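Let's start with one chain on its own, the form predicted alone, as structure tokens.
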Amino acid sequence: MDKYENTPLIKALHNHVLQGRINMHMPGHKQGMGFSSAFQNNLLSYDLTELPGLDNYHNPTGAILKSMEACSEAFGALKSYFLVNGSTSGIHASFLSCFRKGDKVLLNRNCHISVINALILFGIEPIFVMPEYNKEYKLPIPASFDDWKNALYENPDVKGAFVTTPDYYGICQPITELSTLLHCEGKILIVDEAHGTHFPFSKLLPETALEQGADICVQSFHKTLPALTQSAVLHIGSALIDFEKVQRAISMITTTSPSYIVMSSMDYARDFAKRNGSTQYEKLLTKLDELKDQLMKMEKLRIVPDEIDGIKRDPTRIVIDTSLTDITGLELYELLYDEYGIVAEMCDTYHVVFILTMSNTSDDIAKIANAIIRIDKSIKNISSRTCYDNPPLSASISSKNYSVPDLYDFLGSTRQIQLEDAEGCVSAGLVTPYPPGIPLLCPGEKITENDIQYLKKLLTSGFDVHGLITAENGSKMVRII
């Protein structure tokens, strides 16, 4: 390493690398264990570009095409496409072949960042349904279906829903009867099941989006399979979805030059979950069940239950809850990182989120069962501290007084207030506590007092929120119409 003088970023994935840290986090290859020897050898001289023999991403004849046909197969899909800028670009593309400027959507409100973006972008106006609230772990959960059956007939103009299931905490909302209610009114349902992709492969997990009649269903590779960063497919399911327009969306978005070895690993991937996927997700499942039965009998700490409230969640999605206790998610995240070299994907107020996938082995499953457990018994108290709903997402946010904003006001807008004094203001851009990802401040929406103290809660625990603008004096700015 020494030869490379002047290489930040190299340094710090080396000395990152060099710790020998437990990846609980994506890429799901974690560090290529889940590659064979085979693949990893060869994955830089797998880099080349459109030569004879390897096809063309944007006119897919030859090995692309029928890596994509075997694709489709493997997830019971009519149609998959490779997308090599991550599932962003792919909700991008659904948004872009199915809606036109101004048409209305059926929108859960705790969508990720990009859906948000889709909506600027094109011009498509939101119906948010609102999630509803598990007091007892502190988590949303998925709106009921009379909730998007009230939304879909109020606003009977919509062209269709989008959908996000599973959630960041492995929440899988139920959508066999909205996409049957929707086909019924004409409208299509579109679905981010970016963190779902290994749910075909095993019958121990849920039931996937096209199993349950979505139209289009998009997946990020990268998080849940041995596949690289970026990689993620478009799947269509159902004639409804007109395939060349999707196809013509995706090559506008997507750069002439994509990456072989991202493709390459989606195609090792698939191969790899359908020839191996039953087995290996029922030992990872079995192993997991100890993990839990350990975890049950901590004393201060929880382990989020694989269903709440009646809706499942992925049970390969540990979610450790500390609401019970004096310290916050992000202390839990903090002790696991410094004190026993645990990695885990994400943190909030009151949760860590581990992403463990088929490359995970048994020892490391083993080491998180003995340092969480630990830490559970080094906890002094039960919380005396006053808990805080997280994420606290506006009341007021409907149909009536909400509008996305120009894409370019969107852009050009610097007018910027100190956040303490934003009550009642319209934000101009994304506030996102990141991760996980979902906006609190939406381009458009109202700020609220229970906004700016959620916030403030966030900045002073230490967790990071995209979007606020940092003054010289250092106070928080955050960006207006």
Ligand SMILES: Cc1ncc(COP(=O)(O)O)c(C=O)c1O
Given for the second form:
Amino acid sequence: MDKYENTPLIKALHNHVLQGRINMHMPGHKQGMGFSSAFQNNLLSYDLTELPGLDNYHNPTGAILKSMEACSEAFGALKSYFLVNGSTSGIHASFLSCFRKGDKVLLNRNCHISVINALILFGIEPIFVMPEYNKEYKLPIPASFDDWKNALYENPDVKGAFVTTPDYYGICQPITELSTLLHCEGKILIVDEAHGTHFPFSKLLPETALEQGADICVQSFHKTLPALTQSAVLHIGSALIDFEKVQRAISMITTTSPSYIVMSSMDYARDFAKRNGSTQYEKLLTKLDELKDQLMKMEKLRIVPDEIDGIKRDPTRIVIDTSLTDITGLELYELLYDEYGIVAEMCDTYHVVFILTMSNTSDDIAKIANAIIRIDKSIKNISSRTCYDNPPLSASISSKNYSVPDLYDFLGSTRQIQLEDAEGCVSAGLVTPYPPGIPLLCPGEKITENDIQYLKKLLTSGFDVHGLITAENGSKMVRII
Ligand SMILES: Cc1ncc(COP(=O)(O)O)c(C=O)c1O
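Got the form predicted alone; could you also share the form predicted in complex with this ligand?
Everything in the complex follows now, all chains and molecules, and the chain you saw is the first one.
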């Protein structure tokens, strides 16, 4: 009898672990590699609740408060709040505490799905600032300061700006000029720094959002530090923010049973990174420099450089570009998985992204070098296939006519329609190729023929597009209002 017959999830996890694959994805502790054995061995016994001496998350005055204060100190924040439901909850709490229904906010279009959900939940109107596009590497590039400035001057009634940096590919938007301008105009800057939690711990890493003047920044500990999945933090960086309001907002959307093991893993990760970050990142980046030197010599696959269009990338985020080859990012991801036992973080049409952290070993790095170089050699021809270029952005995604739908319209009174027949209809949901989780269609947007063609191409290449519904005959449907 199968000993896991009645526990399908445990069975799946057990089987995955048995395969002993090389972990190039989150969470950053890499299946415990980043934890001391003492911490690891005690984890389950730490799964406790509000007992004497263990403080209370919703009104912290003891151990939790001390740990959050140590966190503020390490990250250079005025105040930090632990989150136990990822950056998603920090993003929601930021919108809830800083804006009111109907407020306008400047927002980079390539934001995470949790930001779009925050707009709908709290009735905030985005003024989208469109990213630019690097044709060579087929990557979104953050909008320039001038674009943000113009958007601000064209919309002087915005309450602030929300910026995502770094993005999934490690591309960092410089925000010092933007924060200065916003502050001069009496506006605030909130930053989704979910992928940059490690930045404060080495001078070799990019500047942090707080160093560049963010008033709030939200970070996922679990993505790049040795901490458990769901661990994240909201930092306040300036006195423009009402601390109490933020705390109340976080409390409103957080379970009354916050996980002590998730919180303790943030205590662990912050302490570990503060004591060892400088040496650990120097070691990791030296190894990664060797890897990059090797991968630069490839002829067909390419490694995306650490600087692109003059914009810095997180040097720990390795991105391989397949756009000059006959294989897609998905095919490269699958080759690495099936033939080399390497699990990357994500892929899209042209890229495979690897998350490397302090918890990866030199052996892991040598194995990706070997695998990618071998795959590069096995690719016969540089492709002449038609490339899908910059995703066509729906004409209705403009600051002039986009309006978030009412929350209850979004949740109900909608119907499904064949994707082919949806031209001119209004999307009821998010349609997001995932990862990287950048919405192609937002709720309330008109669906264009370009959108339909682009989605069909992604689907034919085997991409997972969230928000589309698969009909019984396998065709794709979209939900419309
Ligand atoms: C840019 C960005 N922001 C926010 C989030 C949400 O983070 P979490 O999964 O910690 O809720 C993600 C998740 O992938 C992300 O990529």
